[in-house]
Number of protein chains: 2
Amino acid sequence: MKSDLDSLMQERGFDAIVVLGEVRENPALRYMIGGSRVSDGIVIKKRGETPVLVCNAMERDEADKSGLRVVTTNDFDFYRLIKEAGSLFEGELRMLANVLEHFGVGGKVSFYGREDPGKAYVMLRRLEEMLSAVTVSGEPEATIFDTAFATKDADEIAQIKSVAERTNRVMAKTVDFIRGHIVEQNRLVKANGDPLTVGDVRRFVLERLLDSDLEEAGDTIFAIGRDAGVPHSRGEDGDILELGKSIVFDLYPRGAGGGYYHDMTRTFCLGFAPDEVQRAYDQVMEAFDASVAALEVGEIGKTYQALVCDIFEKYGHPTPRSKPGTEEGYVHSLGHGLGLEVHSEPRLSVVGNDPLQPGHVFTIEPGLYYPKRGFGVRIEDTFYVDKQGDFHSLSTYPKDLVIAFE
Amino acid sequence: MKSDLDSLMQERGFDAIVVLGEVRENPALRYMIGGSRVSDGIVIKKRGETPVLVCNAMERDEADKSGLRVVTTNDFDFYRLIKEAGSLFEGELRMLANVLEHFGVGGKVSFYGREDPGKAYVMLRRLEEMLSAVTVSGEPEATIFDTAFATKDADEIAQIKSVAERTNRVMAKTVDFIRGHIVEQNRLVKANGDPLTVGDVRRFVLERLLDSDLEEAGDTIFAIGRDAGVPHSRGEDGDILELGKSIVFDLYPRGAGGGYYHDMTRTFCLGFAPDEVQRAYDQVMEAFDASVAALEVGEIGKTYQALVCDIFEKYGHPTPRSKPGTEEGYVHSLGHGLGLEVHSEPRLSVVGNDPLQPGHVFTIEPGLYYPKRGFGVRIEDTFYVDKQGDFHSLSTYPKDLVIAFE
């Protein structure tokens, strides 16, 4: 979490980190300001030491609700730096190295944040350049805000805890909306006569995001018959809600204006449930509620996997370890962590080699697919452990396959 | 546009450049893959060649969209690497070094996109040890993709002329909507008696969009009295609909998915104008009216910035060539470029140095501020140069200040 940045630093020998750019799509700088709505800004935190935030000087009263120190372009002469250098990129970069001066950063410093790839490059060669005193630094994986990022502090849980309420009441009413409908000749349709598509309940879905101050960054799936099956197909807009085909509804919204994710799956039959449809729910339900039962602090995450891929080879499906590659079967890796961003540490895969502690947020979806037979099935909660090492999901929504229509 | 990447290259002394990261908020990325619905990817372009997609495997279909010729992460045995190396950003600089070498792709190399600062540090560092034919190089400003996306294409202005025209349907449809309330004691209320916010129209504009395949990249502004004066204010949500007070709605949505932006606004009072707000609109007009007439293909930037000061200042107003750093009168510039960002060259500002010439497109938005007498106002359109020289407005909602309620 966010208190244990010092110890990271310590541990991989960063005097000081840096991170920059918009905030729009860069986790690392929201963790940083928290709920301050700047459009972009420099934050640089020198080991054990309050992190500065360096905004634009229009942007100086949301700054201050980060709880950072504040310091402002105008404070830094940002626009005469430019004018000097005729260059607003020449201007960044000095600003950039006489903030670093002031606040006395030296030794190793490492860069983190969003920024074109050509022009990082060419900063912080120039940077390092300028600054006798700095080494540049930056870690490529596994980074010290990815370890942090694990761990979730107590106001990031009562933020994850909002966004699940409310992304259970989406999945909610969006199934009394599909519920709403009458049948006609197998398949659901509209006060008009016309068929309710997938566009139809993609459109309600979206607008009760809007309500529930939620956004879609990634696309929701909703994927009907064979798309079911594919796991990274969002579903066709113009596919009609037909009775007894499998439908894969996942829904991983976040907080509005780039907040924390949930992620949720349910997968659902209109009207009834085909034979191997019934069962292949059956069995995912039995990996699903054989993983929760085996949740554990101090379990490596790749165990799970490990257990889900033998109750599924138990019943002759293919699975990544059996059939390495498969389309069939089950394909994909038990769960991951989410918070800022969709998917993070810890990992419950073949590379989940950390241990799950206190603090932790992460999914387990289990799923069978078989695209050629047309159907396909996934069921996924979130999960949070508390500081006592309980396990609670917070995907309250039921589990249950069939929606019934008389 | 994108046809001129070749000239640029050849200019710039580029060998070949290479796009990559996500494509969220990426929009090099985007202009190079035109509507393909991939996630991330890399894109290779050498000097007079078809530039090449590497994509991950699974987005095979959305990648051939893309018109680009297509390579597949499996044809290059990208999980083999990461295994091998015990690392997914091995993994992934081993691949692109092997891709590059593939593609003889050799001398001077240009990258663009979205990266983690460090991380691409660390990999172009790497990348450059691992390439003798390499030399790595990155633009920090005034990119070829900053000129490339300054004139827009055939197929550009059909996607931006679309923009619009659901642009200007939201304006008028929430005009519509504010003005099917009822006014009682000085303030419009709803049917329930309690008075309509910001906060309502906010919500009623975010639907429209919604229904019209839009979506708001940045906060859309609908700001009144005060905060009207302000030009980086959005407005209260709990701010509610008086008569008589300024509103400025500044509406620049973008293509649903990361598209085209358009960005207009217009000033509204309610019932009726105060004459010292109906005296700014005037003087608004008079300069919009001014610069619109004094359009002209080879005209650069700054002279219609220099012009709406010198209207301004002849009405007494501060300008920010009277008075640098001004927060009341004229406090912006006069325009800016937009296409797949909001904010692009041409500039029509201080620092617009560049001719205007067909396929731009770019706003015009005098304004003038008075936050502390309560009171804003802007018009804005945005312009578009055709073939023959000839300039077009896109914002084609009316500009009437006053919404009137009998």
The other form holds:
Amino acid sequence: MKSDLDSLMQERGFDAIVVLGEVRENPALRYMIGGSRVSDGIVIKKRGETPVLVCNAMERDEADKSGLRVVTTNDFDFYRLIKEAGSLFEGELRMLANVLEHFGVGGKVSFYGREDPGKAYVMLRRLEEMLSAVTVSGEPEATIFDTAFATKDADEIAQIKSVAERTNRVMAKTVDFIRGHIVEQNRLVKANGDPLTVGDVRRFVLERLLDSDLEEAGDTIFAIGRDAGVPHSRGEDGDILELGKSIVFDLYPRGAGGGYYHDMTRTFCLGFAPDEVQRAYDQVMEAFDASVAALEVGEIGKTYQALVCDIFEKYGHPTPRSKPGTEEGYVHSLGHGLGLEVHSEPRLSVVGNDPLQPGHVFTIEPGLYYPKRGFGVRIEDTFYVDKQGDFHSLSTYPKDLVIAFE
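If the one shown is the form predicted together with a further copy of the same chain, what is the structure of the form predicted alone?
One chain, no partners, no other molecules: that is all that follows.
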């Protein structure tokens, strides 16, 4: 949580942290500015002190919504610096140096944000040359923000719950949309007689997300048949919705403008489920239910990956443990944390060494995939851990396999 930043900085020996760049696709900066909708900025936090936000003067009113102390680029004569330097990059660099000096930033300073790697490399080298009091640092593994992100406060949980409620409604409306079509010659058709396609469904989902103040950060997965057997296949827009083929529908939107995520997956068969798909589905649900039943505060994530491998191997499916690199059977980890990023800590995987604790938000998503046999199955809910250590699913839409038609 944000309240942990000072202690984390102390543990890692940071005298200050600097987060900068465009806000969009920049979770660390979004985290620091809360609900403020500035387009870019610089946040400076010295250990033990309140953060400061530097922004364009045109966005000062938006910046005030962050609750941080706000100064603008005008306070540092940004446009004069650009003119004198004859370069936008040089002007930005000089302004950043001036900002750090103005606020007395020195010692070991760690930098975060989104920037072109080459530009960031040049900027940080030059900055260290310009400021003798600053030792530039960074973190190649789990960063201070990765650790802070992992546990959510009450406000963050409330935002995630809101996104989850809206996502579940979009899932329900999408199934109703599909069910509202008629069946002809083993396929779904529209009122004009044309077949219903993956692209038609995808467009419907996008419209419902927009109506719900949600947005895609990556393409929604709606994959049928063979494509359902490749976990991250998005599906082909031209594919026709046919009866009896498995459909993996992975819906993971976030709040509009780069907010918090919700992540859920359901597997459907239209009309009926072939025997082998039903068997795989039953085994996935066994793994899902066993994982949920075993959830316990203090248990590390890798325990649950091992549990699911035990179940799937019992039925003869290859797993990452029994056959590393397998592309059929169970091919991935059981789950991941999420928040402002769709994949974060804690990890329910072979490298999941962190114990589950209150404030964690994470997925459980076992699956079986057989692309050569033309099907895949995955079931995914998002869970959170409350202050009492109880686990709650935020993915309330039913997990029925078959979508029936009259």
